[in-house]
Amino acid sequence: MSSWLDYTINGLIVGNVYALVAVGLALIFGVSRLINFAQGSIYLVGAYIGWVAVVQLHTPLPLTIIFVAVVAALVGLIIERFGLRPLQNSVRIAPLLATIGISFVLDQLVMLTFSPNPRALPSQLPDVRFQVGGGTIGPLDLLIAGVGISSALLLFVFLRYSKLGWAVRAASQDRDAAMQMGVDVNRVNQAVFGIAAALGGVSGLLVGMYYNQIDTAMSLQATLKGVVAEVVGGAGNVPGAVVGSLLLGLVESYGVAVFGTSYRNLFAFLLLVVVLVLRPNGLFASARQAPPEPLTGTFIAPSRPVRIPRWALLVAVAVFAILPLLPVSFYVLQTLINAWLLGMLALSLTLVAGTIGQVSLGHAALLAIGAYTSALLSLTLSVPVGLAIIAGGLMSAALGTILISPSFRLRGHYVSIATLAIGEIVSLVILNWESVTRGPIGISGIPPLSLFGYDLIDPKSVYWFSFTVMVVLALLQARLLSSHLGRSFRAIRDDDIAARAYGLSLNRYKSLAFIFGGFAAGVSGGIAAHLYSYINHETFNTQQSILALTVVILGGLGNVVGAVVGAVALVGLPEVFRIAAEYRILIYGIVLLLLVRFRPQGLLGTI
């Protein structure tokens, strides 16, 4: 009974600390109606600015909070200004895609000013323990639950008696309403990125206290379980984002009791998913309250695509196909067939996203499926690899669309945070279901690329099977797109109500459009499984389907051969000034939000 109040409290706690980021979440899409996804970094940032007063500074506790508080602030004023602001009169979903960015851009700079390598954070407090009932509690846990309840009530106060209170929540119930009655919308999103932003770092130093331990990749997370915490309450709903928070600390405390610590993050995204599909408005959301807009169509920016003419596609096929015939290096080779799969992925979800309108913030998942599928037949089974990787499409055509389907009937941003959800359960899922996948160990000794019972071992053959099979997916999608499929495909992009209306069923289009993608990712999946020879639960990550993302609005949206160039430019960048590995994510951050910002029909146009 005593280990179950321990739980309990434990749930308690860390809820407390979700509701920091949560609230912040909250406020700023009840104003904006926007999915800030750099709230976390700017709880990575906080953590480390208390790292550097507790460590280098010595400060007091309160002053420690105070100066985590202040700059956490102004990070998020300057987010705001320079950041968002511009994009106030862009499509609706140009800003989610900025706040993508400016996480990367956050992230990578606090790792290049740190270094990636775990430090502790001490907590300045007694290590001692009180017992009440049947259970422990600590100083810190009183601290983080004083300051969550503090929060709380300092936030109802503001916005209850305070002039810019009133501003603020007015112009999150009727934004062009609070426009015309003269309140400075400006001046309420400065305010309400501000108090978010200081919210999220003094929950990053709370956390960094609690588990006495920061490091740089701890920004996702937060970000996914203060989404998750804001969903499960209903987006915007300060209220229930505090109750959601509680609710995600404990249910993950009482799943981590019962099954383990592994499976923590799987119940968050579970009771996601569950929360998105039977009540997508959140638990204590109205129920009059009108459904989210659809983002559909709405990022296809009025543009004419660049229309490249028939001999010059093919010219440029043939140069590629002789390059390894030529004096090139093998660097130049590796480099190539890495962004032959990234091509790959990147027409899945330029079909997925760009042509249909789903935009999926998890399709790594879908590389994840076909990899593990095409490396355990050829490894359990002995199926030849050539059949295994097509076995691989074949499964994350048909699981994935299984998987994704539940997120059919959503609208808004909900879409993207479904797909992110499922995304992290499929590696979640391999990462414990070790009688299948072999769990955190991932299989090793997968066999290479063969082709009718050829090793393709030398990089030129890798290199000719890689780009043989983009070129090929990328004539069928071409075709598909040119047939009367793409044409409904790009009907239910544009106004898939008017659609719906002429009598397409949305969901068969959808799940047609998953199924084709799905496919042309698994197939990626597979040959870089057997390109690693090793692979894990972390191989395919959130990271890259952001990636993918980026490849997609960078050659253009719905764009076949813009998938292709975006891909081959946005590794080849990095490779031709040998800039090094740890300013990738960084250079992919900054080309994303130079492309929301100047060109976001991407560099060929949208089709």
The other form holds:
Amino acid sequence: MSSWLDYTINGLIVGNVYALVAVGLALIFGVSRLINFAQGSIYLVGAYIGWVAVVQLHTPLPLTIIFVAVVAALVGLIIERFGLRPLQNSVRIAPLLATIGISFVLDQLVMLTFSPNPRALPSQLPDVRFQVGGGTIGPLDLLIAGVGISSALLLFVFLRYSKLGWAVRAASQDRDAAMQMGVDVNRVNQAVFGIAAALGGVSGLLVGMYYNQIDTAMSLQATLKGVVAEVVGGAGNVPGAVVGSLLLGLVESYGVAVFGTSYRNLFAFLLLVVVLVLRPNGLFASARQAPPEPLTGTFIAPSRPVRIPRWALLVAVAVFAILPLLPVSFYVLQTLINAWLLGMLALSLTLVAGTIGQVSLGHAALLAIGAYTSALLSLTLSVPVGLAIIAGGLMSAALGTILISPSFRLRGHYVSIATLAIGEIVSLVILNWESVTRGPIGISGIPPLSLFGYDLIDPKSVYWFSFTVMVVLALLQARLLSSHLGRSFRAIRDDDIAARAYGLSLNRYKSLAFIFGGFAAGVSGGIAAHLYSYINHETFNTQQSILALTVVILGGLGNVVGAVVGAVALVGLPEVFRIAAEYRILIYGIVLLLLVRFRPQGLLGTI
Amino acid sequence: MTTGAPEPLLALTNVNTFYGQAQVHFDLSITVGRGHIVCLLGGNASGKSTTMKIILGLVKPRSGEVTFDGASLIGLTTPQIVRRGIASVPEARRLFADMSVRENILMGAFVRNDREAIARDLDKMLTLFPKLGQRLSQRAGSLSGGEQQMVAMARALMSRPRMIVMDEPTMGLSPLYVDRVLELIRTINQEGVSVFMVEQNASLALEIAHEAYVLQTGKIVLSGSARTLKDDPRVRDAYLGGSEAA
Ligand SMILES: Nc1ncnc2c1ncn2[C@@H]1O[C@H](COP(=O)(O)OP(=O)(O)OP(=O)(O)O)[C@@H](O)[C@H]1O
Ligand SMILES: [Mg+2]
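For comparison with the form predicted alone, kindly provide the form predicted in complex with its partner chain.
Complete assembly follows, chain above in first position.
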């Protein structure tokens, strides 16, 4: 495997696989203006259904493909009917959050059923390779190309010549007008989810066979790759999604050829960010084409926030402050320390996602920046830990804001995609920048927390330290929000066009929000690094970003007290009910789904 | 009340509509007699388009009744209402921009399954709108405003509706096209299709309408036969003067 032709073939084959995912995303986006974050989970389900078929049922290949397509389509139909249709009249971001919740639930169900260990997925095809020019090509490559091309043809015929296909096209161009022609949009959604899921499931099967390995981490990667390909091709543009996928496959393949495997994903996400910033309508949109309907990203269900009297807050703070003096177990303190750390992250996210309306899906990257900065400063330059943590916060504030600033002009779902991609980029840079971050080995032997030369090792002092920091950050944030700044933030969230008309500089306010939020998250990451004493590029992952988002929605978006209450609830309740660790993510996913559906304003109400 | 037929085809009775907290309709009552052209006049933001959306089920009223041919439309979905025989020419046309003219017109027949009759009706549209003949395979989004209006009207007729609702069908058209559109509305009506149209251009609308209503911030302030309204000084001052100057 070294010739350029080999890399080209590889790129096109992988691109074909991406196309199966991206076309589904494009169909769904076209009809519902929704980025379906559960698409990768269906791909995962497809891979494992395929494994069951091949390894346990010993079905022949054509039957395996049909079986996977049918089961995946059913999963897609269930998602549409029970996960998304009830949200039709909700705020725009609700279906997006629901697909995130659904993807958590599906991934965890697969993991619990099949265990997270990788499995082999044999392709059932003879292992021969044919010489083609300077490269080689095998039966599996041909199969993938064949499935890709025939799916594209089938889809073309469906859209062009069937009545339902016409309805899909009409609905994706003008939903209301299509309804006025008698098109039942629910049936269109069903069709689109069914098709997208069938294609996604088959894609998962083929990828599993291609690498002869499947594992549960495939899901998020597939969603991300599909989204990249779709956005590059122009959101909602089906042929564009195919071209975008092939392009992505080639870029990755050549990138790997030149720089090595660990860079593969970095190229994908850089491509995404560049396209989002420079050509948000995709590479092929004509200049005069109107941008896709503005996807206002606010998640503000009308609500009257619960007013908690000041004395009650003071009592609560006092109780938690003296808690370590009471006969409580080490375990309780440990749990609450985790809650305070998550609370700081939630403070940050509730400001960014709630108060100013930029729903970030990559917030864990801010933790990582703070953690690495603090760890490296204290370890290599012997900076005192207290100062190093503050430096971590500052670094997160600065770097986070700089990284996100090109995306300030994006709105709605695109903000979420961009933040997700930037989060991945940070993690990949940490992985690849070995001279500084020590790459995959991670950083060990990070000195423990200390203050003025005294090590804080026993749980009580760690508890007090983290609790104090969180309370101070919360007070600062509450102060910030009650000033005119808070009002400007909310004005931008509620109507950025009007806010701009009033002369508010969106970039400046968004920067301020990210600077403040970045600091809080960076400090949380810094403390965590000294607490864990070991971190690597996976310590702060997308799962934590989503967890933080769940906390923030649980508490009520924009609600400072809510962020802390949400963190205590989400960290504490699984402990109280002694829920086994492997079920927790599943529970979080379900909590997110239920919240979006039944109480989008959270426990304490949005502000 | 109007001089409509004994049993109206469409009736809105005491409709109250809200967008969030803001009330858009106050006890709105309108009837459209069988075979009539009824026009709803009113200034910007008076709630005209919202009235169309109520009829089509795109917006739900908070209270009140909407009946078509004696049966209530409340609670029906838009596609169900369309299948009852109401077609629409929406505000600003709303064609399927990336589909061809032909596909757009055929989308109008979405609720029908009689292939041969659909093909015959398509031919009929081309005699009614001769200009569209050369444009059939062109992208609908690339047509001029007047041509788009023709496509939107042909699309609405393709469902063989009993009633067509039109939102400002003459908006943004040159005088030549305005006359053509009004002429076509009259032709359509003479073939038995009732018409409910929203207009700002009162003098033109009153030329072809049988009855008219005047809507002001969600309330009907005047109604009656088109002939009497045309001479009514209040209509003349409020609408005819303004629109003729424009
Ligand atoms: N989807 C909506 N959400 C909230 N308010 C709306 C919505 N649609 C219309 N409105 C408001 O309802 C009022 C009536 O709107 P409508 O579109 O019915 O007016 P109109 O008479 O058709 O005006 P125009 O002549 O400008 O077309 C306006 O104040 C408008 O701002
Ligand atoms: Mg209007």
